[in-house]
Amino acid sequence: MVKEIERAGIPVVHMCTIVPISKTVGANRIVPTVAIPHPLGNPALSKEEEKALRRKLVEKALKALQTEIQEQTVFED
(Lines of atoms letter the chains of each structure in order from A and count residues from 1; the text may use other names and numbers.)
(Lines give C-alpha, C1' and ligand atoms only; values in the text may rest on other atoms or scores of the structure.)
Protein backbone atom coordinates (compact mmCIF):
# COMPACT_ATOMS: atom_id res chain seq x y z
CA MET A 1 0.00 0.00 0.00
CA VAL A 2 2.90 2.38 0.76
CA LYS A 3 4.10 2.20 -2.83
CA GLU A 4 0.64 2.96 -4.22
CA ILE A 5 0.18 6.02 -2.01
CA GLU A 6 3.59 7.34 -3.06
CA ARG A 7 2.78 6.63 -6.70
CA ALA A 8 -0.17 9.03 -6.24
CA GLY A 9 2.34 11.72 -5.21
CA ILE A 10 1.86 11.57 -1.46
CA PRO A 11 5.05 10.93 0.54
CA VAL A 12 4.77 8.16 3.13
CA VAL A 13 6.89 7.16 6.12
CA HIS A 14 6.83 3.53 7.16
CA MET A 15 7.49 3.27 10.90
CA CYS A 16 8.50 -0.29 11.68
CA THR A 17 10.36 -2.60 14.01
CA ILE A 18 11.80 -4.87 11.31
CA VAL A 19 13.54 -2.74 8.69
CA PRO A 20 14.34 -5.58 6.22
CA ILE A 21 10.62 -6.31 5.85
CA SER A 22 9.92 -2.64 5.09
CA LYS A 23 12.63 -2.70 2.46
CA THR A 24 11.19 -5.86 0.95
CA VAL A 25 7.71 -4.37 0.63
CA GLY A 26 9.18 -1.30 -1.07
CA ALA A 27 8.81 1.43 1.55
CA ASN A 28 10.91 4.43 0.56
CA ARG A 29 11.15 6.32 3.86
CA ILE A 30 11.68 3.99 6.81
CA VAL A 31 11.86 4.99 10.47
CA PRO A 32 12.89 2.17 12.83
CA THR A 33 10.81 1.96 15.99
CA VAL A 34 11.21 0.36 19.43
CA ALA A 35 10.07 -3.28 19.57
CA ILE A 36 7.56 -5.64 18.00
CA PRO A 37 5.04 -5.67 20.86
CA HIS A 38 5.39 -1.89 21.43
CA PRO A 39 6.54 -0.21 18.20
CA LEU A 40 5.91 3.36 19.37
CA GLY A 41 6.50 3.06 23.08
CA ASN A 42 8.14 1.29 25.97
CA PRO A 43 5.94 0.36 28.95
CA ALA A 44 9.05 0.07 31.17
CA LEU A 45 9.58 3.84 30.93
CA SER A 46 7.92 6.48 33.07
CA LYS A 47 5.02 8.39 31.56
CA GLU A 48 7.25 11.38 30.84
CA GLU A 49 10.04 9.29 29.31
CA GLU A 50 7.61 7.41 27.09
CA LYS A 51 6.05 10.68 25.91
CA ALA A 52 9.53 11.95 25.01
CA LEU A 53 10.30 8.71 23.14
CA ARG A 54 7.07 8.92 21.14
CA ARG A 55 7.66 12.59 20.34
CA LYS A 56 11.16 11.80 19.10
CA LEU A 57 9.82 9.07 16.78
CA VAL A 58 7.05 11.28 15.39
CA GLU A 59 9.47 14.17 14.85
CA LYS A 60 11.82 11.81 13.02
CA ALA A 61 8.94 10.66 10.81
CA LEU A 62 7.96 14.26 10.04
CA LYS A 63 11.55 15.07 9.10
CA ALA A 64 11.60 12.01 6.84
CA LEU A 65 8.44 13.26 5.09
CA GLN A 66 10.18 16.55 4.31
CA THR A 67 13.35 14.93 2.99
CA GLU A 68 13.84 14.47 -0.74
CA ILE A 69 15.10 10.96 -1.46
CA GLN A 70 16.25 9.10 -4.55
CA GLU A 71 16.19 5.56 -3.14
CA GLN A 72 14.97 3.65 -0.10
CA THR A 73 16.23 5.50 2.96
CA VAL A 74 16.33 4.40 6.59
CA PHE A 75 16.17 7.36 8.95
CA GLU A 76 18.27 6.23 11.91
CA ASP A 77 19.04 8.36 14.97
The other form holds:
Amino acid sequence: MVKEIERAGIPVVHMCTIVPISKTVGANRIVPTVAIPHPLGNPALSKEEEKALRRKLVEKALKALQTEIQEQTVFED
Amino acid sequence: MFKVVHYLNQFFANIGGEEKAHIPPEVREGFVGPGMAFNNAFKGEAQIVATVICGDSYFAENTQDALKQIIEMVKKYNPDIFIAGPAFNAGRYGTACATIAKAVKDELGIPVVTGMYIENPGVDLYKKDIYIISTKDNAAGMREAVPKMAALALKLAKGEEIGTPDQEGYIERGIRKNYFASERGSKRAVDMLIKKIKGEPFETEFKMPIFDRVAPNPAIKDITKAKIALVTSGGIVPKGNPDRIESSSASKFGKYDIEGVYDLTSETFETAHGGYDPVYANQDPDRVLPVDVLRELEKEGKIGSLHRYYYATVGNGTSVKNAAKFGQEIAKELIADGVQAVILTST
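Given the form predicted alone, state the structure of the form predicted together with its partner chain.
Time for the whole complex; same chain goes first.
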Protein backbone atom coordinates (compact mmCIF):
# COMPACT_ATOMS: atom_id res chain seq x y z
CA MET A 1 0.00 0.00 0.00
CA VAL A 2 2.82 2.38 0.90
CA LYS A 3 4.44 1.92 -2.48
CA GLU A 4 1.23 2.40 -4.45
CA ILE A 5 0.38 5.59 -2.57
CA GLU A 6 3.90 6.90 -3.26
CA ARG A 7 3.61 5.84 -6.90
CA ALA A 8 0.39 7.82 -7.22
CA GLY A 9 2.35 10.92 -6.29
CA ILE A 10 1.54 11.48 -2.61
CA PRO A 11 4.49 11.56 -0.21
CA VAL A 12 3.93 8.92 2.46
CA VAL A 13 5.70 8.13 5.70
CA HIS A 14 5.58 4.55 6.97
CA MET A 15 5.45 4.22 10.76
CA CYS A 16 6.19 0.64 11.70
CA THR A 17 8.17 -1.56 14.07
CA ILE A 18 9.79 -4.08 11.71
CA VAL A 19 11.95 -1.77 9.60
CA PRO A 20 13.46 -4.54 7.39
CA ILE A 21 9.98 -5.47 6.18
CA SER A 22 9.18 -1.84 5.45
CA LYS A 23 12.36 -1.57 3.39
CA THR A 24 11.56 -4.77 1.48
CA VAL A 25 8.08 -3.49 0.77
CA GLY A 26 9.60 -0.35 -0.73
CA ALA A 27 8.68 2.43 1.71
CA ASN A 28 10.87 5.50 1.22
CA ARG A 29 10.30 7.49 4.42
CA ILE A 30 10.35 5.17 7.42
CA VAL A 31 9.86 6.04 11.10
CA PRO A 32 10.55 3.12 13.49
CA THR A 33 7.91 2.65 16.19
CA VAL A 34 7.62 1.13 19.66
CA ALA A 35 6.30 -2.43 19.38
CA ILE A 36 4.17 -4.57 17.09
CA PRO A 37 0.92 -4.60 19.12
CA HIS A 38 1.27 -0.92 20.09
CA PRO A 39 3.42 0.90 17.52
CA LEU A 40 2.40 4.36 18.74
CA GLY A 41 2.00 3.73 22.42
CA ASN A 42 3.41 2.03 25.44
CA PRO A 43 0.99 0.60 27.99
CA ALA A 44 3.75 0.63 30.63
CA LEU A 45 3.69 4.44 30.71
CA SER A 46 1.15 6.77 32.29
CA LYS A 47 -1.54 8.17 29.96
CA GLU A 48 0.23 11.52 29.73
CA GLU A 49 3.67 10.06 29.10
CA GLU A 50 2.23 7.74 26.51
CA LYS A 51 0.57 10.57 24.63
CA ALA A 52 3.80 12.57 24.74
CA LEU A 53 5.64 9.59 23.26
CA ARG A 54 3.04 9.28 20.53
CA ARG A 55 3.26 12.98 19.78
CA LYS A 56 7.04 12.76 19.47
CA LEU A 57 6.75 9.91 16.98
CA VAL A 58 4.11 11.70 14.91
CA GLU A 59 6.21 14.87 14.90
CA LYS A 60 9.10 12.77 13.63
CA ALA A 61 6.84 11.49 10.85
CA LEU A 62 5.88 15.06 9.95
CA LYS A 63 9.56 15.97 9.83
CA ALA A 64 10.19 13.03 7.53
CA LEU A 65 7.48 14.31 5.19
CA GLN A 66 9.22 17.69 5.09
CA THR A 67 12.65 16.20 4.35
CA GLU A 68 13.88 15.85 0.77
CA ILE A 69 15.33 12.37 0.24
CA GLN A 70 16.89 10.55 -2.69
CA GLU A 71 16.57 6.99 -1.43
CA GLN A 72 14.96 4.89 1.31
CA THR A 73 15.60 6.69 4.58
CA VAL A 74 14.99 5.55 8.14
CA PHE A 75 14.36 8.52 10.42
CA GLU A 76 15.97 7.54 13.71
CA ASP A 77 16.32 9.91 16.66
CA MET B 1 23.77 -39.65 12.20
CA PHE B 2 23.56 -35.88 11.67
CA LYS B 3 22.53 -33.70 14.59
CA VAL B 4 19.86 -31.12 13.84
CA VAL B 5 18.71 -28.05 15.75
CA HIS B 6 15.23 -26.83 14.82
CA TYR B 7 13.76 -23.33 15.25
CA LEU B 8 10.05 -22.73 15.92
CA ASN B 9 7.87 -19.81 16.98
CA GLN B 10 5.55 -19.87 20.01
CA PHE B 11 2.63 -20.99 17.87
CA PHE B 12 4.18 -24.06 16.25
CA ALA B 13 5.78 -24.98 19.59
CA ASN B 14 2.23 -25.17 21.02
CA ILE B 15 2.92 -22.50 23.63
CA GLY B 16 0.22 -20.12 22.46
CA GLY B 17 -0.97 -17.60 19.89
CA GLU B 18 -0.53 -13.85 19.77
CA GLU B 19 -0.91 -13.55 23.55
CA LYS B 20 2.39 -15.49 23.81
CA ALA B 21 4.20 -13.77 20.94
CA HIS B 22 6.36 -11.82 23.40
CA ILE B 23 8.16 -14.82 24.94
CA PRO B 24 11.99 -14.68 24.85
CA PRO B 25 14.13 -17.47 23.35
CA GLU B 26 14.19 -20.82 25.10
CA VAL B 27 15.61 -24.20 24.19
CA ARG B 28 14.20 -27.69 24.66
CA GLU B 29 15.90 -31.04 24.25
CA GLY B 30 14.67 -33.10 21.31
CA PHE B 31 11.89 -32.29 18.86
CA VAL B 32 8.77 -30.18 19.39
CA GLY B 33 5.61 -30.02 17.21
CA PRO B 34 6.49 -30.28 13.51
CA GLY B 35 9.92 -31.60 14.55
CA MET B 36 8.40 -35.06 14.68
CA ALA B 37 7.58 -34.94 10.97
CA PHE B 38 11.17 -33.84 10.25
CA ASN B 39 12.58 -36.75 12.25
CA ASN B 40 10.42 -39.13 10.23
CA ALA B 41 11.50 -37.52 6.96
CA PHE B 42 15.19 -37.87 7.90
CA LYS B 43 14.67 -41.67 7.89
CA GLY B 44 17.35 -42.32 10.49
CA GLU B 45 20.01 -40.23 8.73
CA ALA B 46 19.54 -37.24 11.02
CA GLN B 47 17.76 -36.39 14.24
CA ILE B 48 16.59 -33.23 15.97
CA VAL B 49 18.62 -32.93 19.17
CA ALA B 50 17.19 -29.61 20.32
CA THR B 51 14.48 -27.10 19.47
CA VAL B 52 14.91 -23.37 19.94
CA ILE B 53 11.67 -21.43 20.42
CA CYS B 54 11.06 -17.70 20.41
CA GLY B 55 7.95 -15.51 20.28
CA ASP B 56 7.47 -13.75 16.95
CA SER B 57 7.02 -10.29 18.43
CA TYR B 58 9.91 -10.76 20.83
CA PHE B 59 12.25 -11.60 17.97
CA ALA B 60 11.02 -8.74 15.78
CA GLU B 61 11.34 -6.19 18.56
CA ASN B 62 14.64 -7.42 20.05
CA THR B 63 16.30 -8.86 16.97
CA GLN B 64 19.95 -8.31 17.86
CA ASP B 65 19.68 -9.59 21.46
CA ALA B 66 17.47 -12.53 20.54
CA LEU B 67 19.79 -13.47 17.69
CA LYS B 68 22.78 -13.52 20.01
CA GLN B 69 21.00 -15.72 22.55
CA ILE B 70 19.71 -18.08 19.87
CA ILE B 71 23.14 -18.50 18.25
CA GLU B 72 24.56 -19.43 21.66
CA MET B 73 21.77 -21.96 22.21
CA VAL B 74 22.35 -23.55 18.80
CA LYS B 75 26.13 -23.60 19.24
CA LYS B 76 25.86 -25.55 22.49
CA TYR B 77 24.48 -28.57 20.63
CA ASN B 78 27.17 -28.49 17.98
CA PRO B 79 24.71 -29.48 15.22
CA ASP B 80 25.44 -30.51 11.63
CA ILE B 81 22.24 -28.99 10.28
CA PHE B 82 19.96 -26.10 11.24
CA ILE B 83 16.30 -26.06 10.21
CA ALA B 84 13.93 -23.13 10.73
CA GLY B 85 10.15 -23.23 10.32
CA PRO B 86 8.54 -23.67 7.85
CA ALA B 87 6.88 -20.28 8.29
CA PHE B 88 4.40 -20.32 5.36
CA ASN B 89 3.00 -16.78 5.00
CA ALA B 90 3.60 -15.60 8.58
CA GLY B 91 5.60 -12.41 8.12
CA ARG B 92 7.32 -12.03 11.49
CA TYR B 93 7.97 -15.76 11.73
CA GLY B 94 9.39 -15.93 8.20
CA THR B 95 11.63 -12.94 8.82
CA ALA B 96 12.84 -14.55 12.06
CA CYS B 97 13.48 -17.95 10.42
CA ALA B 98 15.49 -16.39 7.60
CA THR B 99 17.43 -13.96 9.81
CA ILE B 100 18.39 -16.72 12.26
CA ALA B 101 19.22 -19.22 9.50
CA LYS B 102 21.53 -16.74 7.81
CA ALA B 103 23.26 -15.91 11.10
CA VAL B 104 23.72 -19.61 11.94
CA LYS B 105 25.17 -20.24 8.48
CA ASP B 106 27.56 -17.28 8.75
CA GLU B 107 28.65 -17.77 12.34
CA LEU B 108 28.60 -21.55 12.78
CA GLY B 109 29.31 -22.53 9.18
CA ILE B 110 26.71 -25.29 9.01
CA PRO B 111 24.05 -25.88 6.33
CA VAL B 112 20.71 -24.20 6.98
CA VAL B 113 17.30 -24.69 5.42
CA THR B 114 14.03 -22.89 5.98
CA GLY B 115 10.70 -22.86 4.19
CA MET B 116 8.08 -20.23 3.39
CA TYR B 117 5.51 -18.90 0.95
CA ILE B 118 6.90 -16.84 -1.91
CA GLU B 119 5.24 -13.60 -0.66
CA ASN B 120 6.61 -13.89 2.88
CA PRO B 121 8.80 -10.80 3.48
CA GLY B 122 11.56 -13.14 4.73
CA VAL B 123 11.99 -14.35 1.15
CA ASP B 124 13.05 -11.08 -0.43
CA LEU B 125 15.28 -10.31 2.54
CA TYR B 126 17.36 -13.50 2.46
CA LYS B 127 16.66 -15.66 -0.61
CA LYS B 128 20.08 -14.77 -1.99
CA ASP B 129 21.80 -15.99 1.18
CA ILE B 130 20.04 -19.21 2.11
CA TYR B 131 17.95 -22.07 0.78
CA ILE B 132 14.25 -21.39 1.32
CA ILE B 133 11.92 -24.20 0.29
CA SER B 134 8.83 -22.80 -1.43
CA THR B 135 5.70 -23.70 0.56
CA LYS B 136 1.96 -23.06 0.52
CA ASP B 137 0.71 -19.93 2.28
CA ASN B 138 -0.67 -21.79 5.30
CA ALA B 139 0.14 -24.70 7.59
CA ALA B 140 -1.91 -27.08 5.45
CA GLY B 141 1.26 -27.18 3.33
CA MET B 142 3.28 -28.77 6.17
CA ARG B 143 3.09 -32.26 4.74
CA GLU B 144 4.51 -31.15 1.41
CA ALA B 145 7.13 -28.82 2.85
CA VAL B 146 8.78 -31.10 5.41
CA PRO B 147 10.09 -33.85 3.06
CA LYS B 148 11.56 -31.23 0.69
CA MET B 149 13.24 -29.34 3.51
CA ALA B 150 14.56 -32.55 5.05
CA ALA B 151 15.88 -33.88 1.73
CA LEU B 152 17.68 -30.64 0.89
CA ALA B 153 19.15 -30.42 4.40
CA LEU B 154 20.54 -33.96 4.15
CA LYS B 155 22.05 -33.25 0.73
CA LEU B 156 23.73 -30.13 2.08
CA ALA B 157 25.04 -31.96 5.15
CA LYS B 158 26.50 -34.71 2.96
CA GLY B 159 28.06 -32.18 0.63
CA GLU B 160 26.12 -33.51 -2.35
CA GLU B 161 25.52 -31.39 -5.39
CA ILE B 162 22.38 -29.26 -5.13
CA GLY B 163 20.08 -29.23 -8.15
CA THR B 164 18.15 -26.34 -9.64
CA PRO B 165 15.35 -24.58 -7.76
CA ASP B 166 12.82 -26.59 -9.76
CA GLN B 167 14.44 -29.91 -8.92
CA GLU B 168 14.88 -29.26 -5.20
CA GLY B 169 11.87 -27.05 -4.56
CA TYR B 170 13.70 -24.02 -3.18
CA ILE B 171 13.13 -20.39 -4.09
CA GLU B 172 15.49 -19.05 -6.74
CA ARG B 173 18.55 -17.43 -5.24
CA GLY B 174 19.67 -15.58 -8.35
CA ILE B 175 22.82 -17.66 -8.64
CA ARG B 176 24.05 -18.51 -12.13
CA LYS B 177 25.84 -21.78 -12.60
CA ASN B 178 27.96 -22.83 -15.54
CA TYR B 179 27.24 -26.16 -17.19
CA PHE B 180 27.95 -27.89 -20.48
CA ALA B 181 24.88 -27.78 -22.68
CA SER B 182 24.43 -30.45 -25.27
CA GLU B 183 23.59 -27.91 -27.95
CA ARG B 184 25.35 -24.68 -28.80
CA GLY B 185 23.96 -21.28 -27.87
CA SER B 186 22.85 -20.22 -31.35
CA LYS B 187 20.68 -23.30 -31.72
CA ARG B 188 19.21 -22.93 -28.26
CA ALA B 189 18.39 -19.30 -28.97
CA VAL B 190 16.65 -20.09 -32.28
CA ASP B 191 14.71 -22.95 -30.64
CA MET B 192 13.59 -20.61 -27.91
CA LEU B 193 12.56 -17.95 -30.43
CA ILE B 194 10.51 -20.45 -32.42
CA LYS B 195 8.74 -21.61 -29.27
CA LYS B 196 8.03 -18.01 -28.38
CA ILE B 197 6.60 -17.26 -31.85
CA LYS B 198 4.40 -20.37 -31.66
CA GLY B 199 3.19 -19.26 -28.24
CA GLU B 200 4.62 -22.38 -26.58
CA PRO B 201 6.10 -22.33 -23.08
CA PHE B 202 9.85 -21.81 -22.93
CA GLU B 203 12.38 -21.22 -20.22
CA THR B 204 14.86 -18.38 -20.42
CA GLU B 205 18.49 -19.14 -19.56
CA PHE B 206 19.07 -15.69 -18.17
CA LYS B 207 16.34 -14.26 -15.99
CA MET B 208 16.39 -10.54 -15.50
CA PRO B 209 15.90 -9.40 -11.93
CA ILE B 210 12.68 -7.53 -11.24
CA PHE B 211 13.10 -4.21 -9.49
CA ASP B 212 9.98 -2.47 -8.41
CA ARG B 213 11.04 0.60 -6.55
CA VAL B 214 9.20 3.90 -6.52
CA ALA B 215 11.30 7.05 -6.22
CA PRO B 216 10.52 9.22 -3.19
CA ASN B 217 8.14 12.10 -3.84
CA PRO B 218 9.34 15.65 -3.11
CA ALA B 219 9.00 16.75 0.50
CA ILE B 220 6.05 18.79 1.75
CA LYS B 221 7.05 22.47 1.62
CA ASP B 222 4.62 23.81 4.20
CA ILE B 223 3.20 21.15 6.49
CA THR B 224 1.11 23.78 8.32
CA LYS B 225 -1.02 24.05 5.20
CA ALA B 226 -1.05 20.40 4.19
CA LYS B 227 -4.04 18.11 4.36
CA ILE B 228 -2.81 14.84 5.86
CA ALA B 229 -4.57 11.49 5.73
CA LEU B 230 -4.16 8.47 7.95
CA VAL B 231 -3.99 4.97 6.51
CA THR B 232 -3.29 1.81 8.47
CA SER B 233 -2.69 -1.89 7.93
CA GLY B 234 -3.22 -2.38 11.66
CA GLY B 235 -6.93 -3.12 11.34
CA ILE B 236 -8.38 -0.20 13.33
CA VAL B 237 -12.11 -0.09 12.57
CA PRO B 238 -15.24 1.38 14.17
CA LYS B 239 -16.47 -0.91 16.92
CA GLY B 240 -18.26 -3.92 15.47
CA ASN B 241 -16.17 -3.93 12.28
CA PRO B 242 -19.05 -2.73 10.04
CA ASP B 243 -17.33 -3.79 6.79
CA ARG B 244 -16.40 -7.19 8.19
CA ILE B 245 -12.74 -6.82 7.23
CA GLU B 246 -11.19 -10.26 7.62
CA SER B 247 -8.77 -10.85 10.50
CA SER B 248 -6.30 -12.39 8.04
CA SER B 249 -5.90 -12.50 4.25
CA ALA B 250 -8.03 -9.35 3.96
CA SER B 251 -9.98 -9.00 0.72
CA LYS B 252 -10.99 -5.37 1.33
CA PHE B 253 -10.26 -2.10 3.06
CA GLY B 254 -12.55 0.29 4.91
CA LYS B 255 -13.02 4.07 4.71
CA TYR B 256 -14.18 5.70 7.92
CA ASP B 257 -15.42 9.19 8.74
CA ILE B 258 -13.64 10.75 11.71
CA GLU B 259 -15.14 14.21 11.49
CA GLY B 260 -15.60 15.42 15.06
CA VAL B 261 -13.58 12.50 16.46
CA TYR B 262 -10.80 13.78 18.70
CA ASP B 263 -9.80 10.59 20.42
CA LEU B 264 -10.24 6.90 19.58
CA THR B 265 -11.54 5.00 22.59
CA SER B 266 -12.27 1.39 23.49
CA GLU B 267 -15.98 2.22 23.26
CA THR B 268 -15.85 3.52 19.70
CA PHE B 269 -13.04 1.73 17.84
CA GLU B 270 -11.23 -1.60 17.91
CA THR B 271 -8.84 -3.69 15.85
CA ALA B 272 -9.95 -6.37 13.43
CA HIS B 273 -6.36 -7.62 12.99
CA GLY B 274 -5.77 -11.28 13.82
CA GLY B 275 -1.99 -11.19 13.61
CA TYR B 276 -1.04 -9.46 16.83
CA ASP B 277 -2.21 -9.41 20.44
CA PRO B 278 -5.24 -7.05 20.22
CA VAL B 279 -5.35 -6.11 23.93
CA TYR B 280 -3.39 -2.84 23.67
CA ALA B 281 -5.03 -1.62 20.46
CA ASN B 282 -8.50 -2.36 21.84
CA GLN B 283 -7.74 -0.49 25.08
CA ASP B 284 -6.66 2.59 23.15
CA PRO B 285 -6.80 2.45 19.33
CA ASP B 286 -4.72 5.67 19.18
CA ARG B 287 -1.78 3.36 19.88
CA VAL B 288 -2.11 2.21 16.26
CA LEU B 289 -3.89 5.13 14.60
CA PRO B 290 -2.77 8.40 16.25
CA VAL B 291 -5.94 10.44 15.73
CA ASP B 292 -5.70 12.13 19.17
CA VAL B 293 -2.25 13.57 18.53
CA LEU B 294 -3.04 14.67 14.97
CA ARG B 295 -6.13 16.50 16.22
CA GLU B 296 -3.92 18.36 18.73
CA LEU B 297 -1.44 19.27 16.04
CA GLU B 298 -4.30 20.38 13.80
CA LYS B 299 -5.69 22.61 16.56
CA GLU B 300 -2.27 24.13 17.20
CA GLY B 301 -1.86 24.87 13.50
CA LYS B 302 1.14 22.55 13.18
CA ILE B 303 -0.56 20.75 10.30
CA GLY B 304 -3.08 22.11 7.81
CA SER B 305 -5.77 19.56 8.55
CA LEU B 306 -6.43 15.91 9.19
CA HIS B 307 -8.38 14.39 6.29
CA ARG B 308 -11.99 13.63 7.15
CA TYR B 309 -11.64 9.93 6.33
CA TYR B 310 -9.09 7.36 7.29
CA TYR B 311 -8.51 4.08 5.49
CA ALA B 312 -7.84 0.74 7.16
CA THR B 313 -7.20 -2.83 6.27
CA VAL B 314 -5.70 -5.85 7.99
CA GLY B 315 -2.14 -6.59 6.93
CA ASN B 316 -1.97 -10.22 8.01
CA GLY B 317 -1.10 -12.69 5.31
CA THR B 318 -2.77 -10.29 2.88
CA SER B 319 -1.63 -11.03 -0.65
CA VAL B 320 0.69 -8.53 -2.30
CA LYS B 321 -1.77 -8.31 -5.17
CA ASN B 322 -4.62 -7.25 -2.88
CA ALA B 323 -2.46 -4.84 -0.92
CA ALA B 324 -1.29 -3.15 -4.13
CA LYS B 325 -4.87 -2.89 -5.34
CA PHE B 326 -5.99 -1.34 -2.02
CA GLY B 327 -3.14 1.14 -2.21
CA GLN B 328 -4.06 2.19 -5.75
CA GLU B 329 -7.74 2.64 -4.92
CA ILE B 330 -7.00 4.56 -1.72
CA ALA B 331 -4.48 6.82 -3.47
CA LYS B 332 -6.97 7.65 -6.20
CA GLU B 333 -9.54 8.81 -3.65
CA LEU B 334 -6.97 10.72 -1.63
CA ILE B 335 -5.81 12.62 -4.70
CA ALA B 336 -9.41 13.43 -5.65
CA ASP B 337 -9.93 14.74 -2.10
CA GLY B 338 -6.84 16.96 -2.29
CA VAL B 339 -4.77 15.10 0.31
CA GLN B 340 -1.09 16.12 0.17
CA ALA B 341 0.59 13.65 2.50
CA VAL B 342 -0.10 10.29 4.12
CA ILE B 343 0.93 8.76 7.42
CA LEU B 344 0.63 4.99 7.11
CA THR B 345 0.92 2.96 10.30
CA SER B 346 1.63 -0.77 10.50
CA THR B 347 1.71 -3.24 13.35
